[in-house]
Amino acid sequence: MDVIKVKNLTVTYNRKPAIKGINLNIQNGRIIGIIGPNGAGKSTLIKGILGFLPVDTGEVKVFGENVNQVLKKISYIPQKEQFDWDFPINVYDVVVMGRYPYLSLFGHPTQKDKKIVIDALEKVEMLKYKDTQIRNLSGGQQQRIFLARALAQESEIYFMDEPFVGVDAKTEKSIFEIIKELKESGKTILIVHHDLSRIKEYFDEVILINQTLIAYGNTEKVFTKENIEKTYGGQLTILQKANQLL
């Protein structure tokens, strides 16, 4: 089943685009990277298929409605830097956000809601930090929050954009084993990365994005040198840590 389909995608920055004409049909129950160099338009393309920046050409259908229509099931785990971490709310009340979209108008979490929260921050081992300001969280651990707030809007879509940046690799591990269980369960997660050595062990399906699509299917069959090198260009460093990778 298609829970994603879009069609000629072009978002354009400052008269230029930085995506263009994208096509992909995502089927659910699938872990999918998105994978490109900087500036390649990875972000622009999430954000793009979530409404979340106007669209020059193109439509994007998600469980066949506009994406504004199934709002409530989608997460997004935005970079870390797109969040103020100044801002005075502690780890259980940035958790409760994800049950937002449940929640009636100037209404209240009720004790399923909170019951919800509760699971979510146990499950990314982060329930003794509920009452602490996030801002004296470590990178690690307000990946982990981010993740418990996606966890508690019990989506069925989630992206995710550069999830594993800045932690260490006992967080990554244990972020991934969240991710894992969620494709079990039938859910669809999409990320933005940029280590090209894990991408065999965590992805089912690669889209290989510089601009335009160079590539989307199977990890084992997109994730090719041809590809990489037209995904890549002349990003020498990082062609020559793919070759030793396949």
Given for the second form:
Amino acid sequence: MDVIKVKNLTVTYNRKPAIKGINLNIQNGRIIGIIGPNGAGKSTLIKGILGFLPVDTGEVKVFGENVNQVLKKISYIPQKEQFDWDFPINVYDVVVMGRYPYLSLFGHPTQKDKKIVIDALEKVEMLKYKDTQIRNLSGGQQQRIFLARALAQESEIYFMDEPFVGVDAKTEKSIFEIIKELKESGKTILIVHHDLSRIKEYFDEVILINQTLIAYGNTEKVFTKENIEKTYGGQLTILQKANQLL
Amino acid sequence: MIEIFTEPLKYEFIQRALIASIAIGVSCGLIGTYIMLRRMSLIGDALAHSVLPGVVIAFIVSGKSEIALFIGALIAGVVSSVLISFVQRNSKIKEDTSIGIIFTGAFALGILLVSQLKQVHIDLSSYLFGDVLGVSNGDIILSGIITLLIILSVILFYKQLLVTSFDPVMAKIIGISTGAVHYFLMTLLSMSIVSGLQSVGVILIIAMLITPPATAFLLTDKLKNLLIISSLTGVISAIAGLYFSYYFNWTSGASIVLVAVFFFALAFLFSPKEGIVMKYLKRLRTQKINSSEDVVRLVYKFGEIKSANELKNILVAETGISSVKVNGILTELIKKGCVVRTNGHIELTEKGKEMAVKLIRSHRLWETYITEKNIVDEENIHEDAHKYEHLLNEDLVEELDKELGHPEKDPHGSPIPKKK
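In place of the form predicted on its own, the structure of the form predicted in complex with its partner chain is requested.
Complete assembly follows, chain above in first position.
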């Protein structure tokens, strides 16, 4: 099933074209990596698809419709820096926001909503922290509650911006296990990933981007040395080369 | 004693001022909480100043009508907030600069209007600094309606205000217009400013929007409690300020604000979780416990083989605390029955030994845990490793032991004592 169709998308950000002429045709049930150097327009691509930034040219269809019609089916898990962790809110209240799309203007979460929230927390093994203020969580736990919120939202598409930054190896693995389960139940997961390690292990497909689309497709086929060098414009550091060999 | 509180209530103007104070406390406390959480304190300040031209024009048009004043202030407030966003969106000027331009401009316009239009008798100083004597019945009705409206909005739109404040992206996904919520909040903000205009004044009303929420923020980390504590602090500050103003003939606005700042200072120093004094006391307490536990461990290791004097030298050298303090700790441990002096030696009693074994067990288990889990990126845990060793909470230590699979030895090869 075609989930996201992007045709000739150009988005200007801060008066400079951030991404140009992007074409994508994304199917469901995959984990897709969005890869590129800093400033390549990875986040802009996501925001462009979600319709958060004005589109210069091009067209985005999600489930064959205008993205505004289907936003409720989409979860976006931003980078950690986007949040004020001192905000007076506990884990449960963050996750219950996942049910807000299903509530009326003045509506409150029902028993059913509460059960979905509890189940989502259990799934990410965070139930015992439900009353904890979010500042008091570790980096991995913070990432998990936003995953739980996405689960509670019962989304079909998950955008995750650098979910593995500042997370220890064990947590990274357990988060990835949950992502894999989502994929197996037919969901589509797009992950912005900035380093070149574990790409073949994690992603079914990759989008290599540096303002324009360098390559998109099956990781095995597309994630080649040539394409990586094109994406990083010869900026590939020794460290990145080394990571690639590992 | 009770007369201090009841005596002023004989006067009708004090009764009116009291009702007005409660209204500002609640309306500013509630709206101020969201202003603080959205980091818009500067906009609050700006709007408080920008309502001035609206107020003056309302006077010119209608004479002294509270409703006209309210509408004038509201329009000026909303227009200013729209202008601030307009300048920011349509140029490379950033928000803080845009705020600075618009609010000083509007305020200057207000002052010019007041000074030029001599036929309008506005007591400028009462608008700038508040004049609690001047609260009219019309003011009270207006403040009451505004406060009820704000309470109702905060309850009805709790979800929308929460999600747009915490996670604007999520708000967009839900289909909540962040722009609409922003201007809705700006309207409520302008209203709450109007409700406090007469008693606190344009210049100081911002304090009622910022200081009580900040005080409450140091006392709780739940939004609902924050809203309640913030309003209560606002109300109490306003009432207390009013009484000071009555008894000492102080300017009402200034005394209300100073009481609010006093409460903030109290919270800053003594809040159980955040207060700097409480943090300091807690650190002292922990340090004392830690030193005492270090002493027990060293006495366990050296007490029987070294003489009392040699042991004291070791204690000073190993713990890094002064010999006076070491003596103090030893005396305390003797009192507690953990340590005894016997012919030239300082040794542990049975009770002291039990404590030492527990300490060593906890210490070695934590060391094993930290090494085994390879806690690298979570700097704090690594840094605070020594702190964890002093956590003798038995459940926690047993949980640790279980999770590690009941290890026999620590990473240095030393045996880990078993639980008795």
